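Just the one chain here, the form predicted on its own, laid out as structure tokens.
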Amino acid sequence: MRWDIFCQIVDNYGDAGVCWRLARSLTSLHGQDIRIFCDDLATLNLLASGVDETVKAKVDLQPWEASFINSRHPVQTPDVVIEAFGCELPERYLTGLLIAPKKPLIINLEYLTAEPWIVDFHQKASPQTHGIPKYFFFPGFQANVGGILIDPVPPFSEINSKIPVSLQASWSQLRPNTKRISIFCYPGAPLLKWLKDLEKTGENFDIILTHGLLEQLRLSTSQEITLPESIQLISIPFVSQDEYDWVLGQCDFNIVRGEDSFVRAQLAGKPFIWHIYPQEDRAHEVKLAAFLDLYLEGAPQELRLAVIAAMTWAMPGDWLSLLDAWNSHSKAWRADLLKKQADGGLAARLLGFVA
């Protein structure tokens, strides 16, 4: 079939990320025919960058306006269109489906929660006045909702596996035996005082900057960063999805931010802070609460209680002598998740629905 994504970037990668591993698992795994219509096209090219050019050849990238320039663009009606995250369709490829004489369904592609309201929404119709199907799926963790995306299911935890070419100056740098903790966040965590916490450990530590957020952490401080000899501050540059995919398989510990990540985090089977995007109505509280509830289940009250203190950024000397714990409790949860998307995950159960 034909399936045509629409994505609205909010918040830089997050949500071309989903978009695009959403993209190459229909595609790759499932030979369906993709376009995206993207309204930030050099962000979602920078995370398809690196993949092999068949994978990426099979997947049509295409600007938002392409959607309804149909001089350069002959835009085919497709079977299915996606509305990434809710994002509203263009008023005029709208209408170009109204007129087409095959009608597709239209499917509102919501955000990835672990909240147990979504079971009683998902695949619910979407009645609209003009008459087109409309549905809503909810990606999520419990086993009658969307499920995750786990294409591809990187192999983690190789130390000595190759180093990707554009990461190889920045791995140079790591000091041995000396723990790895990579870092995505959002501005407003309380970073600098965070690392500087790490010193009350006794250990060494590399610290793996995302591109962009050491000038982040030099504009939250009015004065020049001094850290402990023990911590260095290695800064990566902007790496594509698999490449970020290997930097936190090679880690210890990882901070992680928005929908992708996150769920790559958890496939590392390591430790991580999952910093989710506030919001001014403190949504964002009720959605980690609802996760860390599936997370920590059966893990024991010492472990819950220091998972919980670090997601809400307690100091990490409060919380990292635990750390082998969580490492053991990460694979295990690794485990459970892929056994328990043995379908295929997302991809799978969005074509089984349209199907």
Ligand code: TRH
Given for the second form:
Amino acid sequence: MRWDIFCQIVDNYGDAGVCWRLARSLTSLHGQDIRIFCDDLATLNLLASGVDETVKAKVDLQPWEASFINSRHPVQTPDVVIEAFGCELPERYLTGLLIAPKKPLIINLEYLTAEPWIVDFHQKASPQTHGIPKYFFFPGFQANVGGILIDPVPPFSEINSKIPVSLQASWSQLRPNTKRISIFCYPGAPLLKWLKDLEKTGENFDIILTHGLLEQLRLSTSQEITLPESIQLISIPFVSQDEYDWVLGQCDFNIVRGEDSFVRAQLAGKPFIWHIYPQEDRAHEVKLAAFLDLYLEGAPQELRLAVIAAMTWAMPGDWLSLLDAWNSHSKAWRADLLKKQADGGLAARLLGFVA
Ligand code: TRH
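Next, give the form predicted in complex with 2'-deoxy-thymidine-beta-L-rhamnose (TRH), keeping in mind that what was shown is the form predicted on its own.
Below: every chain and molecule of the assembly, starting with the one above.
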């Protein structure tokens, strides 16, 4: 089938990250024909860079405006149109669909959440005055919702130990017998205090800071950043999505943020802090609590308390002694997640629904 995915980047990289990952799953794993129309092609290209050319050649990345160039005479009407994260279709594109002889199915692909209410809304119709059928699709963790994106597409089908070229210089700075933590978080996290507190554990840490974080850290303090010798900061460049996935698999602990890195941290099978995107109405707290309910179901009380504390930015000296237990829990969570998504996860469920 032909799919048109519409991706409007509100801010950050997550919207593009999810669209790109979905697109390549649909082509590489399911043989679908994909176009992505994106209002920030540069960001999308950045994420997609470095991927196997055969995969990239199969997904047609187009600027937003390219979607309505042929709206008066649509040459190829798609079978499915995805509005990623509820973005509105360009009017001129929609007009093209209205006069086309064959109508597609429109899917409003929502944000991922572990909240139980999505079960009642998943796959429900969203009747439109224009008459083209439209449905809600909710990614999620429960059995009866849209699932999560569980690719990777080869060559990252296994967590692979070959150091990507773009990371070789950074990786050469790593010290032996040193714990590795990657950090990708929003401004507002008490990062400097958190890093300083690591000293209390008496261990050595190499801290992999994603692109721009060192500068963010400097902005958060009026003084020079001074850290104990046991803590080394390593700032890495912005890397491709595959390479970032690789980084997560190479660390003992990860701090991640929006929806895509959050899922990848879980699939890396490592303990992590989810620095969920803060929302004004505090909806993020409800989302985090819903996830923790699922994630910690059946976990011993001591670990539960440690993980909840860590996820709400308690200092690492308070909970890091439970890292081994958390590590085992992360492996078990990953295995369970993969078992529950054995049907192929989000991409396969989307296909099944459309079919
Ligand atoms: O960039 P994000 O903060 O995006 C978020 C989400 O879209 C969230 O849902 C939305 O509410 C918020 O923005 C406004 O975080 P996320 O979702 O983890 O996406 C980051 C993407 O960038 C992910 O696909 C991984 C990728 N990435 C790279 O490709 N290279 C890198 O070097 C890094 C650090 C990330």
